[in-house]
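In structure tokens, one chain follows: the form predicted alone.
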Amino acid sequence: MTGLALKGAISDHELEVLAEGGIVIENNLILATGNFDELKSEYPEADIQLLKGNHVCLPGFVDAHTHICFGGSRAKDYAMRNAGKSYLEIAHAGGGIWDTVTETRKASIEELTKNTIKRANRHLNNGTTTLEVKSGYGLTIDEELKMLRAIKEANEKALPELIATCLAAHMLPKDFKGSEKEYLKMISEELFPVLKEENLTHRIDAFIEQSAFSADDIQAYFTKASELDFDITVHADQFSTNGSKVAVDHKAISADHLEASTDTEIELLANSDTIAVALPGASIGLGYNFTPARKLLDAGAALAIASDHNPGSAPMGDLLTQASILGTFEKLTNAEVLAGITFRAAAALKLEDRGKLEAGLLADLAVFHSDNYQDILYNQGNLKPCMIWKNGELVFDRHKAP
């Protein structure tokens, strides 16, 4: 992925493919990449691990948007949705986000930690070495802290690295006696300082949508977050527009979803430093249109692709499969898809130390049995990694997996 631009379209001929390649790792970093025989001569004292047969090595994938810390299941919602029930009908039947809030509140911190680790490790087995994980199913001070503490503990034990984000502004909780603005004021004044004190996250997210918080509601919330040096990310333009403008106005690191974005929002994002994050898992789960990825790239935007793994709208949680499908429907080059789940996704998390196979970056590697990198997307997620390195350590070998 060396030399590829952060923003705009990428043609496949821009990809540099090293035949007979080798990677030198020192501690947890890539020391050098290049021709294997040349590296062997340059580093004669190195311990050599020679992979037999044909392999393709990519940077470990980065999933910049997930909700894998939760309790319960929404399988009933999925069945009802496919049977033609509306969002409101599902909510009236006891489903929707509030169902997950209820089940997450019932779960202990130990249960949330254990299940987050389990889901994160499943992502690693599919090639993802870094995942963002949001709160947002607690929706009280104590319950949001429980979630974020569980994510922090899970990060210490899970194989991939977990990047926590506070999504206390996911929806107005049904049991809060007050307005949207009053809820947001309470969260920003009472929760934000604890997040800083316990170093639970440096990222604040909010869902800007008709069913959640308006662009007007969120202004003071994001202003407070910026004053406290939190990075901002936004659930934007999923069903209606407005979120992209808020993201750009508040210099958000990313604007995620964008399924409803029009040419106006696309131009706004393309002329900003905000990363556009497509979430094809939500489109697949809801039977909804995809993010206009082709238009965003052609306009000059930076496009990342994430799974949105959550119990409601995106239960699949397979980044490579979803990215491959998005590429098919939006006519993305292999280079654009791979960039969207590696270094461009890392940029959506403000991480400059991963996402490419370059000297000085983390040795996060995903290795596939193949003699052609094109096979990876061609198989639409069916070709899984055979080996994964995280921080220079071999953490998964499919040959030895139980």
Ligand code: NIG
Given for the second form:
Amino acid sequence: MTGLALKGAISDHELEVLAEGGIVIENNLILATGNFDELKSEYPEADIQLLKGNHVCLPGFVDAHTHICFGGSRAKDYAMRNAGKSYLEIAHAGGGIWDTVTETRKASIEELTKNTIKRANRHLNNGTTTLEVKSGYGLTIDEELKMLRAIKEANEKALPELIATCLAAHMLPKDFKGSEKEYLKMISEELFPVLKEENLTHRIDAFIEQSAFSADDIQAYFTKASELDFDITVHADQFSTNGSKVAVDHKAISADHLEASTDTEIELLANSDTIAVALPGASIGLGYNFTPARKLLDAGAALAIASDHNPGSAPMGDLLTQASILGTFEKLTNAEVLAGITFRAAAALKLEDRGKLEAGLLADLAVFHSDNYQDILYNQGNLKPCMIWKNGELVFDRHKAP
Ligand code: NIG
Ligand code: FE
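Coords for the form predicted in complex with this ligand, given the form predicted alone:
Starting with the chain above, the whole complex follows.
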């Protein structure tokens, strides 16, 4: 991925494939990459681990958008949708996000922590070494804190690094007595300071949608978040437009979803520093159109791809499968898909220390048994990594997995 641009289309010719390659790791960082024999003579003291047979090594994947901290299941919603009900119809009938809020509130912090670790480690086995995790199924001060404390605790024990985001603005909780603006005012005044005090997150997200919050509702909330130095990210243009304009106006790090974005929103994002995040898992889970990834890239946007793993719209949670499928429907090059789940995804989390195999970056590696990097997307997620390194440590070896 070295030398590839953050924004715009990338052709596969730009990918640098290093044959007979080696990586020198010191502590948690990549010290050097290059030809194996040359590295061997340059670092004679190195403790060598030679991988026998053909392998392809990629930077560990970054999944920049998930909701893996939750209680309950929404298998019933999925069946109802497939029987003809829409996502919004189910939400209006009391299912949807609110159902998961009810189940998450019932769960203890220990249960949430345990489930989050389990799901995060499953992502690791599929190559993801960094995973964003949102709150947003608590929707009171205490319940949002419970979720964010569970995510913080899970981060200490899970193998991938977890980056927490506060999504208290997921929907207006049905049991809140007041307007959208009153709810958001309460959250910003009472929750934001505790997030800082307990160092629970530096990221604030909001769902801009007819069933959630309007651009007008969110104005004061995001202004307050920026004043307090939080990074902003937005669930934007999933079913209707508006969200990406909010994202760009508030200098959000990323605008995620974008399935409903038109040329106007695409232009807006392409001319901004906001990363566009496609969530093919939600399109697959809902049977809905994909984010116009090709158009975004051609317009010059930075495109990341994330799983959106959540119990409702994206229950699969397999980033590589979903990114491969997005590539086939949207006609994305291998380089664009791989960039979308590595360094461009890292940029969607404002992380500059990972996502490429480059000296000075974290030694987060996903290794596949193959002699051709194209095999990875060709197998559409069914070729799993055989080894994973996180922070310079071998944390998963499929040959030894139970
Ligand atoms: O990103 N769009 C809103 N939020 C989630 C879905 C959450 C849920 O359905 O539980 C999403 O798709
Ligand atoms: Fe989401």
